[in-house]
Amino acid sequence: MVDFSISEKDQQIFDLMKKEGLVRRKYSRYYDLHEEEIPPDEFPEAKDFPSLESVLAGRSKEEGGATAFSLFASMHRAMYGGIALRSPNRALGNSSLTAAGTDEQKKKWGNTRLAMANTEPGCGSDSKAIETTAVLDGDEWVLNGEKIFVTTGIKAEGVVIWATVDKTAGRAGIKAFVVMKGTPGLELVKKEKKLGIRASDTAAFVLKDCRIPRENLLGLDESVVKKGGGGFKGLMMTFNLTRPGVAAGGIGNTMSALEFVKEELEKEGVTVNYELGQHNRTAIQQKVIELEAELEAATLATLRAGWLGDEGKPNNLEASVSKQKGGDICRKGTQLALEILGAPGITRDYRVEQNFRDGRITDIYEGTGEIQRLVIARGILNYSAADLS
């Protein structure tokens, strides 16, 4: 059985969550309007609260599967502060090295912040279209390509490169590379200015006769077994860590619009009345009602994913249906908030126009929403992507 209550102990981790959300929160706009400036990993108003990362450490099993937990503590970070903070040696790239990675390199990178690059100018979320290529020679991998909207790329050590080492075998012939900043032939070409989550760092690279050594293919395994997808079906396992844990920001960004226009709504006298049923209470109360039963929806979605991933079984299906409702909730959750409040919604006198712009997002990277719906009707129906084309 599922169970998701919240102990005493759990309760009081979130309300330090909380407390650094908030300091998170005195930055956030500075950081939105400073775009070219880097946030620092931690704040000295924060430097004493405990990192997500000790807290899990030291959390049995009896007191809950770290994934869901972490899910839940994402979720009230989220909800006060819009900059990623205290996770100093974390990015999406250490995802991959989890989900790929041999024991000895994640011993090796564990403490490193890898970002990833998959993304490509001409294929977007089709992952198995990628053109980067890698090719071995003797005891070093050559890489060339071009990688766009990479997710930490300044602030990281180091980036995770998927490349194809055979492009007539498909996804099959996909594989994650490990590259180091100061790389010969590793250049960072661009810093992406952004609609929102302008504290979040992103970039594009350009590899030219990029050479890293054999050892960095991650996994260590060169062949191109085109049944069953060779290594790209390991490497896609990727996703199905990070994309709840995008849902639960997005699921916490849109808690944060809605509080706040709750607030509003208290100071004009207008509460939301539980009590009345449908047809007696306002369109506004009405509103808010659904937008809390949508929230509860992403939110159980989210945790199911994350627990099954505690559980060691397959939740490839519920990370992509917790991706697409809490993309979902959020692009819609927040764009309510702003017509709730009306044009003085639109200025920056309201934090609810930065959770709009900081919250489209949600719905594009790790997948798409309709990426995420693709992946639900082939679990669902047993389609093949054959079927979806």
Ligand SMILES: Cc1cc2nc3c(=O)[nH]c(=O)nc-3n(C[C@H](O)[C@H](O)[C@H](O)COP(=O)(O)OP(=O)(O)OC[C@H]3O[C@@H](n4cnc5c(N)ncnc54)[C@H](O)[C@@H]3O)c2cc1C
Second form
Amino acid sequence: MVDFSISEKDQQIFDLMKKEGLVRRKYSRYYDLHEEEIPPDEFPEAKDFPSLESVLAGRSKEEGGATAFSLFASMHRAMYGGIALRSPNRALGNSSLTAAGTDEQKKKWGNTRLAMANTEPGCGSDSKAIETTAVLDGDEWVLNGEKIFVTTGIKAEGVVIWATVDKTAGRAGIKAFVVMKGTPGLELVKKEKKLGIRASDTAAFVLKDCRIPRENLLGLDESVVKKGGGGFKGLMMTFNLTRPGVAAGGIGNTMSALEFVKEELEKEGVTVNYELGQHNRTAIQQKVIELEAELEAATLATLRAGWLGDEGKPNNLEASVSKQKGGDICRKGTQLALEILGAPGITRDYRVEQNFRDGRITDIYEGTGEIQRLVIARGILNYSAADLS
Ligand SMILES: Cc1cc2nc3c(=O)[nH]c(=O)nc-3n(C[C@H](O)[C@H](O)[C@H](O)COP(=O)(O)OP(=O)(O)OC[C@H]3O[C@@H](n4cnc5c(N)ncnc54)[C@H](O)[C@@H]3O)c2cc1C
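To complete the pair, please output the form predicted in complex with the named molecule; the form predicted on its own was given just before.
Let us now look at the entire complex, which starts with that chain.
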């Protein structure tokens, strides 16, 4: 049975996360306006709050699914503290490690903050178009290529680089390699300046004859014919793990905008009367109610994707549904919040303009909205990528 009700104990944890989030909210604008600075891992006033990692570590199986719980926690954090201000110990590359690494590799790098580099100047949505190469030379892999838009690329201790060991093999030739910072040949060449999520660093790298140990290939599967393992499927599995998380952040960001709007309306004596029929509501009441309904739908879709993951069931389709819904609500919901507030909404006096900018990325990274729709259509129609691309 699917049950997303919140236990008393979980509610207490979420209440603590709200308090922690409100501490971070104070810093959120600062790092938005000072993009050149990298925020610390933790802020002094928030240091006594339990980390999500420690809460998850102490969670028993009987207490319910860890993924659905952490998605709900992410929504809380984004709602109160903003997207991307708290930089967790684990980054996108850690999800690649979980999806494609051997048990030994997971032990070795489990506590290392790893960024993930798939995107290149000529390869974004079409992940299999990777040009970066990895060539085995004795007991070392030699990597050459260019990687752009790497989240946490500056803060991370290492980067999971997706590269091809055989261009003629297409997807089967694509593998993931752990490249630690400081490895000769891995050069950090750029830090992006962005519209939103400015507290999250985004970097570009060049790999020039970058030599790494043979055992840094995630999954240790060097074959290019065998399906599964650490190849392209591992990259796609990374996204099944992370897309609901991106959606959760976006939903929380939109909830934050909505919360602000409702507070401002209340100051003007406008409250939403849920008892009124549709034809008796004001236009603003109708807009708020519609937005709340969309947020509920996106939240449930996201929790369901996480729940399936917890149950060990395939969630490729559901992960994309959650990401598409989360991206959509972030664009439309934060825009609606601006519209309701009118001119002051776009000033820096109100936090909603930042919600609007921060939310935009939800529909872009880890697969754009169009790509999610493709994955959803393939899943429903049982088509392969070759049938529908
Ligand atoms: C802030 C930020 C952080 C990022 N972090 C990371 C990271 O950590 N690691 C990483 O590897 N990448 C990262 N990315 C890259 C991100 O995942 C890509 O930008 C994204 O996948 C889209 O690729 P692209 O920009 O090359 O767009 P393109 O693939 O060139 O697409 C351009 C447009 O065409 C549309 N389109 C493309 N193909 C199709 C199709 N088949 N059908 C319909 N429409 C299509 C797209 O939806 C989009 O609107 C990040 C990007 C940003 C902006």
